[in-house]
Every structure is written in C-alpha cells, then in structure tokens.
Amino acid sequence: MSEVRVFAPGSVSNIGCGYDVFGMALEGPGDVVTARLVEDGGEGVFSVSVSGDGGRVPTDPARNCAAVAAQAVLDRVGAGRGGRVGVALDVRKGLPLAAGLGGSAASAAAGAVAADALLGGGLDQTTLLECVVAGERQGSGASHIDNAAPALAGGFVLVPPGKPLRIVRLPTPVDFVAAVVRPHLEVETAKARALLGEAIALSAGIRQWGNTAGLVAGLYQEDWELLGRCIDDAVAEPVRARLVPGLEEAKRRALAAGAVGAGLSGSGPSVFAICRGRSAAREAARAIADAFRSEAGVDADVIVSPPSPTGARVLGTSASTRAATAGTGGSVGG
C-alpha cells in the first residue's frame, strides 16, 4: 500500500454541561488526510500541503497537527518497517477555522488513522488517541480530548479524566438530532479557554457535576426533560458568552421553535440545540440563523446531523481512493 486517504467528522463537545468531558460526532462535514509512502524521500512525516483553509493552517510538519498525529504513529510503528520511512500529507479542510466544530481533532484523528493505515500499524483505540490528542495539542494549543475523541471513534462519547485515556460511547435516544449552527464568525479556542481561569465558585460546581450527572442520566433513559433541564453550563459558557454577539437570542428562539436545549459548541461561535428528530432540528436551525442575522448581522452556515456512529475512516487506499468518496458529507447548508 501506498496511499491512504481518510476521512475524519467534525464534533460538538462541553454539550453544556460537559466541560472538556462529553463529544459528539457530526454526519459530516469533515478533514481528508491522504498519506503516501514516499521511499528514499525522507524520514518521518516530511511534507505536508493543505487545501481549504485560505492559507492559513501550517505547512511545516513540527506545527501542523495533522502531520504531528501522523508523526507520533510513525514514532510507535515505523521501526517495525525498517530502515527510513518518509510519508507525505495532502490535508484538505472541510471544516472551518476557529468555529467550535473540532476543526484541528479532525485533521489530527484523520492524520493518525491515514499513518497507521498506511503503516499497517493496527494500533489499538488508546493508542490512536495519544497520537490524536498530540496533533490536537499542537493545532489547539490545549489537549482538547472532548473533540479528538468523538473524532477518532464516532458516537457520543464520555471522555473521563486521569491516565489511561479512554473512550465511553454513551446511548442517545434514537430521534435525537442536533441542530449545529456557525455563524459566520471566529473564536480563537486559546483565547477562549484562557478567559476561564483556574478557579470556580463552589456553587457554580456543584451545578455543573449536578447536570453531568443528569445528562448521563437523561441519555440512558431517554427523558427528553432532565436532558434539556441538564445541558445548562454554569462555568464556561457564562465566561464565553461575550466573544458570541446574539448567543443569549439564539438560544432563546432555538427553545422557542422547539429544541430540547442549547449552547456553544466547544468554545463557539458555533452553536449547537438537541432536538426531537430532524423537523425539528431543521426548525431550530432556522431560528438560531435568523437569530444571528438580525443580532450580529452576520450570516450562518447549518448543519443538521445525529451522532455519527463512525469517527475517522478509510475512505480508500492507492487502488481505489479515487473512486472512494462517498460518506464525507453531512446535512448542510446555508
């Protein structure tokens, strides 16, 4: 094999309450990595190009997350090869910059799962995470588990705290479908996570493990109410509010056309409302656009997706990565 060419979704995470623990995987859209073995051309990942991103994402593979992913599976795989093995990335975003959709966990989960692909690695989850988390690392500038998690293996998933690091796909109901809406803004997840501090008000905690106790509880046993009563986020979204102008209306209209609960997704601007099936997440969406028009004045991109039961996947290898396209794609729109 000399060419592997992977898809990986983009991701909801906090989901409220959540902070840094709970994950969602999006139908799509998504990050491509294509990863070829390149012989005598180099060691290590050497070459990296990217498509999509208006220029802006790194080129140079020590600061590129994808390639830093890739990099750290070489690191665990490659001496079992022998003698020098040289990859080269191709990265193609599909995912906007600075939105709170996962953007760096999906080129770093894609990157990753193109490498030991490509390797023949057959690393376990765990693994792969480590190596995710580290191309996160670079891309974000924090290890933000709650996207790179949901990127890699699909679902929506529990990521718990402390070593080893480990993935719990928690059950969703099965009408359960996110509105996500990006207002044509940006929100540097750095900045973002910097506003928060280190210290919480005693009270504001026990409200947060409150809700991420209720919303496990809300997810096994299907109760609409305690999950809408629960996605409430009493420590970062307050603090990150201001960085969204027309958060607090559009959350506001979501409720009011139906949505079970709503909040930033990641550090924002995105937006994100749980809904009863797709009707209803198409309305929610609608509001929350609408919202962002008439208060912010800016435009909105829509996507309207259930978890995606699969994370980053092969789309194709050297002998058919061409014709192997179908599955990059989620519900969306303008």
Ligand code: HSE
Contents of the next structure:
Amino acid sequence: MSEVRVFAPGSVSNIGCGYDVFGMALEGPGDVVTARLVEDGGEGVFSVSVSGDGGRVPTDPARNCAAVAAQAVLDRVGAGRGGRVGVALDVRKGLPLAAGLGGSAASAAAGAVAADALLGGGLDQTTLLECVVAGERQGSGASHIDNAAPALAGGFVLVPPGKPLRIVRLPTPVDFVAAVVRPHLEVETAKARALLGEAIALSAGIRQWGNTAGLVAGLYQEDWELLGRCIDDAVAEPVRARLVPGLEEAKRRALAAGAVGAGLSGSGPSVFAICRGRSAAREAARAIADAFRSEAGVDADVIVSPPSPTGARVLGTSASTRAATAGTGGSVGG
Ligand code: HSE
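Form predicted on its own done; form predicted in complex with this ligand now:
Entire complex below, previous chain first.
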C-alpha cells in the first residue's frame, strides 16, 4: 500500500462585498487527508474514515467532501493513467464544522490533491479546482468557489465568473492581517444561502459592485481608507445577520479597536476583521471575542493571520509510494 498525506488550510470568503468571488487562505488550522492505494480494494474511493468531527461528517464516499473531490480526480485521470485504482481516505478535521471557515473546501482540496499526488501529480490547477468544487458542492449544496480556490492555491484570490474556472491572485499590503473569530455557534451554509433568494435590488447591486471594484483597487494601491469603506456587504450579510447573535456589536468593537473593516466570514458565524499588522489584529480579535461573550453568551476561538501564501500541500508520502505508482503513470516524491 502507498499513501500521501495532504494538508489544506481554512479560509475566509466573501471578505465583505465579494459574495462568492473573494477568498483568503489562513495560516493555522486546516484539514489533513491521507489517501492510500489499496490493491484489492476495488475501484475508486471505496472507504473513508473521519476523525476530529465528533462523528458528524459522513463516511459514505458518495457524501463525503474529500471523497467526492478525490473521486473526481480519479475520474479525470482515467484508466490509462492509473485512475482505475482503489483508494481509501482518512480525513482528519482540524477545522470546525459549520463555522464559516471553509472546512468543506479544505477537506475537498486536501482530498483532490492527495488523490492527484497518489497518481503522480499530473492534473493542472483548473482541473484540480473543478474537482475541489465538486467536493465542496457536497458540503454546502452549491458550487461556490471562493473557499475552494484559496484552500487549493493559497493567497487572497478572486474567482471571476465563467468557464474555465480561474483563480486570480490579488496582492495585499505587507501588513494586511486578518483577525478571525469563531463564536461557538453553527450556521449551515446551505441554509444561509437559501435565505438569500435569487434577486437583489438595483441599489444593493450598485453598492456591492462599487465596493467590489473598490476593494480590488484598494489592494493594488495599498489604500487602507478605500479598503475599509469597501469591506461592506449590501447583499448577504444584512440578511444573514439574524443567524449570528452579537454580530453587529462584534463588528462595532472591532472597528473601535482599530480594525480597518469587519464582516461575516463566509456564511458565518465566524467574523473577520482586516487590520494593519498582527498586534492590531490581536486587539481586534480580543474585542470581537469579548463581544460574543457579552452579547451572545458564547466563547470564541481566535485566528490571527495574513493571507497564507500556500494552499493545499503534500505533508508526506509513504516509502512505498514511488514503487506502487511507478506502473500506473507516475511517482510521488518524498
Ligand atoms: N460565499 C459562500 C457564502 C461561502 O457566503 O455562502 C460559504 O462559506
């Protein structure tokens, strides 16, 4: 048997105005997927074990994000290059569930990269991203790419609409740091998306696309005033705010503590605040956590992180990997 172990990071998506189009990879917690080739295990991803989830993540390969993404890789690699193999996955959840930190996308990215590495690492980024999105869809019921892209590729990214899928890496000022606070609450992404409906008012559209363009300009020009005013969501957050008790006070206190802008991380309940430097981010994180304690009566965990430049990455491979995959189209170093 041969195996590959892959880590993929958590992420903050939307970043205020960029519903489904902006995402940022985080340093720190993430999910780890180990993929093993099993010679007599049949074809495809046939077995999944999960730890760190309190028994809540499905182990059925058809319903597990990492397995769906890994299977999508096997399907694309195809029989000729070794795609018709049996693969067993072990998923270690380092990210909390229903937290707005891109946990499904991290599992899917780690699953896709692990499967690809197991078979020799031949898929390009666009194809891998399609596989990650297939896995993410299993988790949230929708094909949004804004957590999948940073989980796979790292950085602060824009995923423009249209096909082929594309990840556009955006620059960030050198002291751009996010304070990310997860209150001990849960919000199901699928439910938070269902609240939004299909249409928005023209006035909200104008505010949103002005903010989205302004945020990109602010990143390129390192214009903190512009960044601060454009980290503002006219579409999703106003509707979702009722799912997260303490949100408004948390944002208010983050700004009072010196944050440049703040909002819901993805569909929440986590809250992010963009700050100038780590010490400002630590202050903002403390202020947000205090707000959740006093306003919602819940504790909170804190991450302080600039955009992580790296996304999903191979942590290790078994010694036998090279030999086991040599006849199936490639090898994995290490
Ligand atoms: N863009 C997605 C949403 C992210 O807001 O629904 C989900 O974490």
